[in-house]
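The chain below stands alone and is given in structure tokens; this is the form predicted on its own.
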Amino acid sequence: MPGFFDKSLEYLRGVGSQRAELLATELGLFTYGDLLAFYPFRYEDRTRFYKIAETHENLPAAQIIGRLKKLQTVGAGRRQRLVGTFEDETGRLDLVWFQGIRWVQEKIKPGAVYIAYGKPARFGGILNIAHPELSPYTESAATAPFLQPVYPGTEKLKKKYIDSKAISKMIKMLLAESLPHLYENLPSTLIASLRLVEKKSALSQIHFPQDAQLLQKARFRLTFEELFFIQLRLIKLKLTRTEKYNGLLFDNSQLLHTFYADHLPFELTNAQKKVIREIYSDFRSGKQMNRLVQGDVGSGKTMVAFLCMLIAISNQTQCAFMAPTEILAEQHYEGLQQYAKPLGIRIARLTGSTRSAERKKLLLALETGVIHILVGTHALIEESVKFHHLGLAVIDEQHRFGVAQRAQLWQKNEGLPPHVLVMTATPIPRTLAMTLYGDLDISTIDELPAGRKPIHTLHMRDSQRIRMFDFVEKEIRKGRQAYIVYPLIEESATLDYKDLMDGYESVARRFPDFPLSIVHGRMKAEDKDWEMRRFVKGETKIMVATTVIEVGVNVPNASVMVIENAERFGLSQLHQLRGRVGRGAEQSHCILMTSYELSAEAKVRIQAMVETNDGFRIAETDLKLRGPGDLMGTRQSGALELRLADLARDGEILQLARNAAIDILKHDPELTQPHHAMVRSFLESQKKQENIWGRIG
């Protein structure tokens, strides 16, 4: 029932305004509904009791019934600790407290029987549990084993005595109050066909599971529900867009055929041909296109975009090509110019650096339809930029642009909106693409052009630095160029990273005969561009940089990428950096430099890089390691806030949810049928303010 779950947490018994404020600022919990959907991140197994004789330090945790025989303070000053002797009929162990000693002494009494829970360890040959959780022994506590929920928290909350147990108590109280207000939000047919547990039971069992099997059923139900409503919203958005928004009809492809027959510099891959067919089908549908093209670095997305622009121009419309940086816009302009010239296509560029006199002429030519293709940065979306008739907007590295910026391009036409083609060189795992871009049509270029040699990736330790430098010198003497990338700009007091400035000096000492470039995030944009251009022209042989070159320039002559402290980078970032080389005909190399000591996760990342060049396999591994929130900054952008679902693990549930959503909307697109009333009601309660950006992805 709307209303009850919107109540502020301060009205929940035992919370009050101060605790409510803390829960809001620390955990983002404001309402009853927020707290109810604040699920445990793990469970402690309280289903078994150990005897002290069975307890050993290799156990992750143990629950023991025993008598507290003696309690004494040992040591002085900072070394002071409270030690309790705890025993049962099979043996004894120590319970130890290093903090909150006075509070513990007031709360527990020698001679009483307790249930102790904690991680067993051994110190000086004696078994102990540090900071155990103690609760008085009762008959009912000993005969009612359970899985204890553990909730995320913060240090600030703990200091105010709001720990996992306190949150658990609040939720128990809230659940009791909530049950009369909880209604089913899935159709009975769906619940029956998938054998889902009912909503009330699922919420009770996810927080306070009676056993592992009931927990699993609750998790399945709530994960399905979460993904189902995400898919329902996305598919409904897509249906609304395709039904409401007519698009420009492009059925003339004359320029494409001419270019294909007379000017195409190389044979297209089958993947490129497939994507062009998908886009052409959109153009001829009479509906407005919103398509995401994803493909690895070097897979030929720009050529696909150009061939699609030829179709738009054949139909008397103009094209916009938006890139995230000036240097990328410059490179796209020069690259497209060579293809456009033989066809008599007029192409122009517009960036923040375009001089006002030149800009004035350009804007007039654009508004009168003289310019066919305008390449630029976000300068393209300024109000003064008016097209005669914009037919296609191509957005490169789409995650670098905010949705509002893309919406401004969408509004450049007074009549029908332009078709939108967004491109990314960040391969997206299938489950993430379905959830993030479920309202867009997705095309994938999963094949590299013929003749492109896979980049040879090598892992080297710090001790092999001389060998690495010798290899770089050998490549430069062959006429090639190299990147050396560092994770930090300046020394950190806490982290032993390779510092960029130290690195630059050591590279300069090792290569006194070679001119160097340096690029990092703190440089002014014009200085950065100047250094980049020198490297592009081959005036400098080694580019020492931070990750600002991750999505950057195309330098076919650069054949070596050295990544210092590679263990400090995320997997997708390593793959993007590697993609800066391997753009020419020569064999390219990526050298991952690391320290000798590596964490288990770092080993997996480095091994994945060495084993494969396939961006999609790397993206899947990255999703398993990091989760969807960190990939592509989705959590920061608010695009994906999953409470329970895990896209690396729940691919099958996601597919079930998507199929169910498609099936329901196919038979009842407006959810007007009586048996879908609860779905519509729940969907409406979740609705946030709708903007135009929702329709353009």
Given for the second form:
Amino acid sequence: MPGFFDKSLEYLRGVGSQRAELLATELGLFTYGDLLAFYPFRYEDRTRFYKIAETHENLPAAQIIGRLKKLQTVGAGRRQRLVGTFEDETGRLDLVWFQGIRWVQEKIKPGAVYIAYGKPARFGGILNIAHPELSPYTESAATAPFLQPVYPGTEKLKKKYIDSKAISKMIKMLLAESLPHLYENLPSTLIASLRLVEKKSALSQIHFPQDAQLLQKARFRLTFEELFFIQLRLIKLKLTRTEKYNGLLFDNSQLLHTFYADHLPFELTNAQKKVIREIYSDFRSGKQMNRLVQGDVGSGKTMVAFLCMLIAISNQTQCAFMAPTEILAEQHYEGLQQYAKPLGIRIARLTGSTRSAERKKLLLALETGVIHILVGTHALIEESVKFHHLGLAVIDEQHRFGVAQRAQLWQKNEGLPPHVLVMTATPIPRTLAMTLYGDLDISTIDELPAGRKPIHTLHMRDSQRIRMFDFVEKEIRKGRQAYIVYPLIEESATLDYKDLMDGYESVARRFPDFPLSIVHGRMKAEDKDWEMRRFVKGETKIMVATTVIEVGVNVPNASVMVIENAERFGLSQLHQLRGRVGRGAEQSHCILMTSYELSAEAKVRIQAMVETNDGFRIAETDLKLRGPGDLMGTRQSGALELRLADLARDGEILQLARNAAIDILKHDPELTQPHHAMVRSFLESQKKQENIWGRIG
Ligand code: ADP
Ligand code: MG
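Can you give me the structure for the form predicted in complex with adenosine-5'-diphosphate, which would complement the form predicted on its own we have just seen?
Below: every chain and molecule of the assembly, starting with the one above.
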């Protein structure tokens, strides 16, 4: 039976089907519950009244008690306006209306006392407020100070008279109706120990705060609640898994030792060693491993994965290594092949373009256990791909895969599920990681191999283009290669596409002797791969591309990354792009091209790039600038649609919420104890939004 909060908004008094439809399409509000959780994004301070004498045009807004003396229309035609003279004991100002004059004339009466609210301005030496909000003065209105909620809206809604005020009215009505149905969803012990305000009061206060302090408490409580339930779900998932799934026990590391002693091409960094130890300890724990390894571009994640695969193989199991694109799968295949050969490890590759005869042979070899490591794309998780005994699945560049796909990998072994190692080059700040990957254990490679030359990053304006091209030419004459990247916000955006094509032509004109490649999202996958390959082999000198080259491709000979319209990229994306160079022994350069006019935020992004090569610092700055939604493109996926919490700001509340969730689940993993009943039932009511969660990761 659908509950009170699942009722459609069309049933709310004063809404009706037309307005309900608008609320749904414009704001994504469908049910009573949705509207109740549609929080104001700011508040107008109505706690203070100004005297006219202290009012001035630099105030953002002022609220004044006064008497309306005169009301008259002035001017004619388009210049016609209604002017009211508004007075208190300290002075007078004008109230002005340019529109809806007739309506105002009907509603307000000269001679009466009003409370006026609006933005003061000065025109011809006279102070005025245009289109003020006016409400009749009453004793209670003047003595009950409050913060007025302001709700986000759209132009379309405003045209239909659904503005912030109208929404506020609806919520007021809904809140009154809801009170009998609202129940506390946090355990009383938690409420007591954290001094949280109750659910009912929190909801009333967040919409209609009586004062700033109560608002702050309401916000704290609701932010905590939001994060708490997310953490509860994630940790529950993790516990269920570790409870349910025993893991394969890997205690033989023979091959690792052999490789280490005889074939390791370089000394491992301490960070690599640390992460390998963490993984090895998972392997010996008897539990299934689900671990995320994050490390900046070039931190050497592949070698870590390979060494772990050696342990899996020493224990008579096979490994799957999954990459997001064919070209990456190929690069990994070739890279790993070279390490595997001297050890007699058999490694194969499976992608969408593997021919069917070869595929057949390969699948047989896989099923009989002849192949030790299978490298490939999504093709690896297809039904028909059967392992003899899959022990370890490695997923490179995590954000392209979802939880569901990870789960499919577990099915690939009969009996115990394989250990899962997820690798990402997108450094995630701790708070975000706790929320996005709260169901995974996290290891961090926080050190680059010694001797890497930091990429030299500089900012150039469009007018310095000639210099930029000269620089690119010099590098290519030295034998290097260069990328020139254009933003393509949506692959369908025709204007962006034209930018890219114009850009390509001007590069072609400037460098008539250099073979060029071009790659963009409108090309067929095989054409993209073909172009990419020519560049990898060094046949072409400049790669003109959109952000499709962002992930993982390795061209050590490329030493210049030019990013056009750099102000249009997010910070993490800029950093990822920069990571395409600096992979070889040569000094590499990243040139950020922008126009002269930059927003304050764009300036911060460019500045951060110029100042640091540290992915974690970049990620922190990015989180502060944009909020978490946009990081890693999670906004569209809905994975992190937080209503109230702001991970850049609420890190401490998140930690509290996580601790509380861990604590509760430790004592009552299934939430079956009576004093957790409300927590469980709330969690279950949230499960309706499962579809959102399915896409996380
Ligand atoms: P990423 O973490 O971005 O996937 P890779 O695994 O591709 O990085 O490694 C980048 C380059 O660094 C590779 O050429 C790899 O061989 C090399 N590398 C990895 N670990 C070390 C190390 N400890 N010392 C020197 N070079 C290393
Ligand atoms: Mg990599």
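Definition used throughout: the rigid core is the maximal C-alpha set that superposes within 1.5 Å between two forms. Numbering follows the first chain given and starts at 1. A quick note: this is a predicted structure, and the numbers were derived from the prediction, not measured.
**Message:** Superposing on the rigid core, is the Cα displacement of residue 26 between the two forms 2 Å or more?
**Reply:** For residue 26, whose C-alpha is compared between the two forms after core superposition, the shift is 2 Å or more.
**Request:** With both forms fitted on the core, give yes or no for whether the Cα of residue 251 moves by 2 angstroms or more between the two forms.
**Result:** Moves: no, less than 2 Å.
**Core superposition between the two forms, C-alpha change of residue 425 at least 2 Å** = After core superposition, the displacement of the residue 425 C-alpha between the two forms stays below 2 Å, so no.
**Prompt:** Rigid-core fit: what Cα movement does residue 77 have between the two forms, in Å to one decimal?
**Reply:** Superposing on the rigid core gives a C-alpha shift of 8.0 Å for residue 77.
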